[in-house]
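Okay, so here's just one chain, in structure tokens, the form predicted on its own.
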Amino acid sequence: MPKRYWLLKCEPSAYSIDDLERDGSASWEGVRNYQARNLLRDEIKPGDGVLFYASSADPTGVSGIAEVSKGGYPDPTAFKKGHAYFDPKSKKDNPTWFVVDIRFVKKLPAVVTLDQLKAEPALKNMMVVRKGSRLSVQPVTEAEWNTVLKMRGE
């Protein structure tokens, strides 16, 4: 299977490409959108190219690099009561939502903002620079990743 590419969003505050990159690597949870858990449980394989996004952050943008490092499985913070992503209607033997692990690559010396993307040309129809797209999780054309590698230098 040919690698893919992805963006996964995540607000600094909650977990930013310094706590992965203290890390080494990281499950990719609490994620709760069903086009997202779709994409984690079925599309998102080890190798696959990821790009840290910060998002609500100052600025947004990409931040990182990672790989995948573990394909999709089911989500352990759905099955913990208490837990801020506990969902009582998914269940161990059938699981709702689903997780990746990745392992940190890199981090960018400077981030590429969400407008320097939007300036590129070449990154037109990459959907995180497209109006009301806010989902977490988004692939990422092969075309794609090699600009935005570009555009910080590598």
The other form holds:
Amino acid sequence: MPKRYWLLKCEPSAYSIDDLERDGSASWEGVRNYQARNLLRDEIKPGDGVLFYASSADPTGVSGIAEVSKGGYPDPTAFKKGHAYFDPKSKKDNPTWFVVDIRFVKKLPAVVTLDQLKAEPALKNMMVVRKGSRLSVQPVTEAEWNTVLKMRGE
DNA sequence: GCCAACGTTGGC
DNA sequence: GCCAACGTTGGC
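Now show me the form predicted together with the DNA; what you just gave was the form predicted on its own.
The next block holds the full complex; its first chain is the one shown before.
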């Protein structure tokens, strides 16, 4: 399986690229959307590239790069009663929700903002620039990945 | 804080 | 299985 690329969304008030830099790695917990779950469970593999995207931020956009360090496994927070992400319907022998682990690679010198992404013709089909695109885990093509890296603003 | 765009839930 | 009501996301 060749290396693939993903965009993971998170509000910086919940978890930012600075938090990831400090921690080194993190579990991408709390995804409670089936489409995103399927990607986490079936598609995202160790070594894949991750665009770390800050939503509801100022500015919103890609703030860093990470790498998948561990592929999909059951989301432990779904089993923790009282936890914000607890889901009684998710059973340990038949889990509903999945996570991946990611490892910090680098923080971008400047956020590649959503406006910049929208202004780039090569990214016109990228999922994140489309209106109403709420999926928190999105596939990114190799061409899109390379384009975003070129736009880093160094 | 507003609200459009979605996703989910639940009555029928 | 339809669809209205409701909840959430996320840009602005």
